[in-house]
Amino acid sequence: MSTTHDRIRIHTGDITKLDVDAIVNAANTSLLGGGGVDGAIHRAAGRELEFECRMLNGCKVGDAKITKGYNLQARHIIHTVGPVWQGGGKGEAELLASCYRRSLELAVANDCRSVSFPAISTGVYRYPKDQAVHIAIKTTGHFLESSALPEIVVFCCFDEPMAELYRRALSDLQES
């Protein structure tokens, strides 16, 4: 039997190119595309994604919604809206953890065996990277302890320094 940390992988590269059942999009509340990962996913998936997203009537911070993957290798895109960092006293940690939980719940509900996450809220939303990574790893680890799906969770990092933060957080999870 595999342990929880064996099901978590760290990858450096382009999330739009991963061959997984679902990729998670760090979306804005409109779900209609934006900058960073959100814009890259919308461009790679194609125009049909925007049409489907228009039908979803947006998404609240901390929640998630799912669409088809269109031109991506991934069958699905799970759109989640992370919190904007406002100093840490406005419930940001709970909202960020909720993004991971809700995304994983949608992955399970749609029979996704593999899912990949970007570093939600760490770009233009300015969430401190070390804190965001800790929340991502801890929340995902707890979820996987009680769920057979997804079998693999990939944290896809834009660069090596971010991947190193994930590796350290995963190592801390293994030791606890």
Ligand code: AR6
The other form holds:
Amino acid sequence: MSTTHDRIRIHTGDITKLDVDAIVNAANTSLLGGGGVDGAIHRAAGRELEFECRMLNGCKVGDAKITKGYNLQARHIIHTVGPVWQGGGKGEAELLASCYRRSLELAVANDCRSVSFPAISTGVYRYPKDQAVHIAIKTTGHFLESSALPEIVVFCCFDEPMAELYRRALSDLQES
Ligand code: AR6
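Please supply the corresponding structure for the form predicted in complex with the named molecule (the preceding block corresponds to the form predicted on its own).
Next comes the full complex, and the chain you just saw is listed first.
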């Protein structure tokens, strides 16, 4: 039987290139595109993505919405809106955990066997990377304990130092 941590993978590279059932987008509340990973996903998916996003009426911080993947290999894009870091006293940790939970719930509802997440809120939204990574790993690990889907969750890091933070957080999870 595979354990929870066997179902979590860490990858360094561009999330738009991944062949998974769903990739997660670190969007903003408008869902109409932006910079960072959001811009890369909209460029790679093509203009039709924006048309579908316009129909969704935005998304609240901590929530998630799903669209088709269009020109991506991924069948779906799960758009979630992370919190802007404001020092930690504005419920940021709970909102970030909620992004992971809501995205995973949508993945399950759409029969996704494999899902990839970027490091939500750690770019333009300035969430401290080590804290964000711990929340990502802990929330996902907890979710997978009681759900057979997704079978695999890939944390896609843009650079190697970020991947190292994930590896450390994953080994902390194994030890706890
Ligand atoms: N693949 C994987 N990871 C990436 C990629 C990529 N192609 N590009 C960037 N990253 P950010 P946020 C990493 O700023 O902090 C947008 O304008 C990046 O190194 O994309 O949640 C939205 O519209 C960082 O670690 O998202 C919102 O307005 C992580 O992805 C706002 O930015 C997240 O960085 C959201 O800010």
